[in-house]
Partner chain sequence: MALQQYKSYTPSSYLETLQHDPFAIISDPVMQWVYETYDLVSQSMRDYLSKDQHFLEFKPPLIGPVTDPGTRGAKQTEIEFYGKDYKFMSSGILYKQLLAISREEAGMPGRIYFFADNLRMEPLETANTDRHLAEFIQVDLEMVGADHFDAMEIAEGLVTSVYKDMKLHESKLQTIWERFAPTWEDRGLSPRTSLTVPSRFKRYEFKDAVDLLLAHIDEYPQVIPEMEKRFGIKATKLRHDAELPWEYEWLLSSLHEEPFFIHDYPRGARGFYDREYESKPGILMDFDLLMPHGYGEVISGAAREYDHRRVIPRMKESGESLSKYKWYLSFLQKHGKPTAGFGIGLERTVRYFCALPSIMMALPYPKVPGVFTP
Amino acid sequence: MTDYPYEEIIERARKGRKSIYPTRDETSRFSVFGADIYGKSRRFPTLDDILLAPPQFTPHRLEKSYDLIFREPFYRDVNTDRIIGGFKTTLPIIQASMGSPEDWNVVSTYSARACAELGLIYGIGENVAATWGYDTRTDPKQPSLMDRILTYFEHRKEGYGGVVIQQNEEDATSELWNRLYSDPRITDFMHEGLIAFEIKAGQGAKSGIGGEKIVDRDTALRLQDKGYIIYPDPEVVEQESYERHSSPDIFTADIIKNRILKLRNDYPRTRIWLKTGPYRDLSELIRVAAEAGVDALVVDGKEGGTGMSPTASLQHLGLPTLSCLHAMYQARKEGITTSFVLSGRISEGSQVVKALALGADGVALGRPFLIAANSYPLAKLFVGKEFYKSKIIKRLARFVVKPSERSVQYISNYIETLRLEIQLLVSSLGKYSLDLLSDEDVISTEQRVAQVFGLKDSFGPLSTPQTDIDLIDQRGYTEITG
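Can I get the structure for only this chain, the form predicted in complex with the partner chain?
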């Protein structure tokens, strides 16, 4: 055996340009694609390289017992309410703004209902109205944009939640935000401050690359008309499928700042969110966006937003989620108080608590909602399995695993496990409010991680005789305390 990439070269030689994109089967709701984001081996640290470090002495626990009138605090006493980007939520977990892929769209209203009942913030990605209809469904089996929004508001837990809606260039052509802003059915929610418009300035696994998609001929012709770049030109070359490229958009510090101000000006009754990707100048972007007064900044680490990304970009583009968290951590030290939301391969309560301890206000989850929504009996047989690529198995899986109302319960169950984990872990740190979490609650077993964040290394001091204070001074940080 050799590790020379024989097979990859043969694949490229046989399939040509198509081979650098995942196939349609691979991007369906049971696929493994994108889950394997590290390539052949894990090459960078993740949240798993950080550990939570409970203390023996718990003054906050003592204090909490005064409020509880003489009873020891219990994990259920941990209050998980948060305010993120202007919305109140019962958990620091947001359903990430996922867009039009059909396997997500078909369960998106179930997720809307689950999020609404749980009191979570619900995101809607780009291209939904353009693909599945604003109001009237383009496919009777597929919910439209309004189906998602109205389902959410029909079930919303009083006093909690909110809906975050993206608009890309194609949506802009049909003026999605303007249309929503003047839609009488949601005007009241707009006035209550329950709607945010989210600028999309990046996505985890394809930072710096626009939306990439393989589309059929009819779609190619329609989209070419709307200004997308289609390869090859469907007017000239007739074939079954085409590459659809959309622009990664153009930003400078000035453009971002003014786009935020412009939205604030045009839509004074919506919150303004900004979603970005794992860019190397993330720290600068955070400063600019915070100064322009954005309500929340969602940062997708390279492990996130895998969607239809070319394999090369999945493996080689962008900062890992943990580095993005570091940029948030630094911004907190600079005194920036804007809401930060971290995303990118987060699926467990422990990861949420770690992110919060290091400066995030919340996390956004995408794929976990998709998988949870599809957790029907026998789902385990198919989800994430290589053999799912087989056409027969795929057909069988679709037959066995049909979307239904049960998805609501599955998502709720899944989220409740995160709530329990978060409460257990936060209580173990002797704290009963998420606001009290801080970097004192985490350590790292990875020397590099400990060093970059200025955390305690669980195997002792970083180098010989230095006090914590010396270390901090050397790095130019000032310690923040809970």
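Switch from the form predicted in complex with the partner chain, shown above, to the form predicted alone and output its structure.
Partners and other molecules have been left off, which leaves just the chain.
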């Protein structure tokens, strides 16, 4: 037996360029991708290598009992409100800025309503207006950009939430942010400080690559004149599907700093957020963005999912989510107070609590919202299964179960499970405010993680903090800079 990749080479030889993307058919379809860290032996540590460490002595619980007077505190007394990037939210959970993939877009307004009613921050990714229209739908079955925005504000919980909107190079060509900033339908929300513009500087599964998508010929012809790279040229070659590439943009420390400052000047009524990926110079980026006055920095670890990334980037590109959290942790030690949002394969309340204890203000979830929105009867038979990528199976499933208002309830149910987990776990730590969480509340089962963060090792004494060391001893994982 050998592990030589015979089948992979044959696949590449037979399908050519299509084979480097994790799809099995002519068009992009429902896809729940991300770095495979469990299919084979794990290649790097994760939040699962950190445990929450409840104490026997709970002075904060005693203090809370004084406030309550007539009873002892319990989990429902945990206040989960949070201020993130200038927005007040009922939970430290943000719907990540997901863009134009059709299987997300078709349920995006249901998620907008769920987030609004729950008092959560709602993100909108790049390419939405270019693909599905600014306010006039390019496809009657697919919501436009304004459909997403207005649905959110029609259902917003008073005093909570906000909308974060990305713009990439192609969106900038159409002056998307200028158009939004002057749109009378959302002017009042701008004045209330309920909208943020988010610079897209990277993402987890394809850091440094840019936007990737497989589109049909009509879409390819429509997008070719809007700054996208289309392969092959739909004017010359007629086929069912085409690669759509968008620019990863060019950044230096000065470019990032000046862009943030310029946005502050050009759009004084909006919050300014920055979304980035798992880059090796992340610690430097954090310092530059903080000095420029960014309201929030969202960092997506390499485990972060995306609708379309080359398989090679899913497996080999970028720092793990835990490495990104370490950069945030170090920044807190340096006194940086900018709002930090962590993303990348986060789906449980325990992971949220661990991230907050180590320096994050909140977490952004993408795939969990997509999966929850599609949790219809028999969903377990389809979602995430290989055969669901088949065009015939996909159409059959959509014919039987069309996206509907039920998605709002499914998303709400899912978020409620996270709320309960967060409250139970924070209460177990003897604390009743998320602001009280700290590194005293966690220990590590992985010695090298303990050394990097300076945490207690579950099998030994307090480890000596280190920087610029490999997270995983002899197995050779990504080095953390910071």
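Computed from a predicted model, the values in this text were never measured in an experiment. What we label the rigid core is the largest C-alpha set whose atoms superpose within 1.5 Å from one form to the other. Residue numbers count along the first chain shown, from 1.
- Once the cores line up, the CA of Arg332 ends up less than 2 angstroms apart between the two forms.
- Superposition of the core reveals a Cα shift of less than 2 Å for Phe74 between the two forms.
- Positional change of Pro268 between the two forms stays under 2 Å at the C-alpha, relative to the superposed core.
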